[in-house]
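Here we start with a single chain on its own, the form predicted on its own, put down as structure tokens.
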Amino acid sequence: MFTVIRADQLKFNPRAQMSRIFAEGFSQWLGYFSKDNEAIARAFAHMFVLNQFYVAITDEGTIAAMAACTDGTVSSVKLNSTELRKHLGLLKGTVAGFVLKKEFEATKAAKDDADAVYGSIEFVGTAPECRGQGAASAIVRHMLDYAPFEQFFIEEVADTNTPAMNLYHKLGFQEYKRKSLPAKRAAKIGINHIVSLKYVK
């Protein structure tokens, strides 16, 4: 059973279990910066606007799964490319800063209606120890049930990776978009295509 939090509401600071959360989720796009998950959790601790960001909390006190959640006009993360630096070296760190800031924080228009109210879902993860057991699945459910949007869009979704996808299509998102990668990067990283899904209520 797990237990669904804003991250800022949190009585401890979240940052270090979140970004060793996403330095596991995200190994695949991260491998350039660093092979250490450890060094990628450090450099982008900092990152999480935390007023964004929902967790799932175990019984026993920790971070199972997290997600953000945006209406699409804020960034759910803020690079530093200070940080970055330290962490990764000069040449690195400023690449990351440089290309990882037009990415990660990148606001995005309305999909359909220039009227509409939508939520961005983005950064989803879970914790190596806790998959399977459902701490995504309980954020995305909460988010789905309290958010106050009327369309939620999750972006960039690799193909490959089955246990999300599965997980969305069982919470009734649909694939509106499929946008394939040059053959070299797909080799490299092990994913074909990049797909976006959408939830109307």
Ligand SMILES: CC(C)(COP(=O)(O)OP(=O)(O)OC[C@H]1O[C@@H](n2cnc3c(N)ncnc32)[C@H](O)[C@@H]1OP(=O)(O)O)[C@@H](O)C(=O)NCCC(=O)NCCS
The other form holds:
Amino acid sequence: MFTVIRADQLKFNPRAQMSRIFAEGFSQWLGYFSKDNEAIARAFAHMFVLNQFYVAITDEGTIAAMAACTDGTVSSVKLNSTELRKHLGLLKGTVAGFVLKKEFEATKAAKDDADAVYGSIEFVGTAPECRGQGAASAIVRHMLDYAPFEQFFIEEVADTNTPAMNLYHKLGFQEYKRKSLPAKRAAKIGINHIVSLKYVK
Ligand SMILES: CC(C)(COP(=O)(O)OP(=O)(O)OC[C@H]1O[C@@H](n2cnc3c(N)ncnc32)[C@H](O)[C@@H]1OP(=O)(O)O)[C@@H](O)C(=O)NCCC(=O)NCCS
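Would you mind generating the form predicted in complex with the ligand now that we have the form predicted on its own?
Once more the chain from above appears, this time first in line as the rest of the complex follows.
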């Protein structure tokens, strides 16, 4: 039903569709920058490092879902401050360039065993109209089957993100770390714990 392909091997430019999925999927974290998902999508379309992403393509040829898989030493996105300022304005664009660059481009290397080779799965998202049809499962399974790693990590999943937690558990990921948020912040954003998950072949 879905064809999984690396985003840099597509015959069209996938950035606009990927960015729409990103804006819809991660809007709760991006509200400060704009409440308009279309504006968010335009601002972040430049950032995807396409050879680190896989996408699930529908029979109609559109992108249903996306996810990145890196070796933990490179970043799957690269933020350009000029682009961000162009779309979000001087203040918010500058803040996005500073704060999100640190957050998004942080690589996950050097876990317990610095020499271990593992995959870091990031930016998993499905277009709202394609959710619940197996698109994210198809991509993550593809990574587990074909990426040259024995272990895979997914960092920083909100414990209240039931679709994501169910998805990862269903695919065989297990929680290995849990960070509690301060009670006041937890109540404000509706998340109690930030969970890290691991899959071992
Ligand atoms: C999480 C997300 C990627 C799931 O994508 P999806 O393509 O709908 O997932 P799938 O159709 O492959 O579903 C696989 C499993 O996930 C779980 N799941 C998916 N959607 C769910 C929902 N709304 N409620 C509960 N469980 C759900 C189920 O266990 C499902 O298996 P099932 O269909 O046999 O019940 C999607 O909801 C999304 O884009 N959310 C916003 C972005 C996000 O939170 N990303 C994860 C960041 S860590």
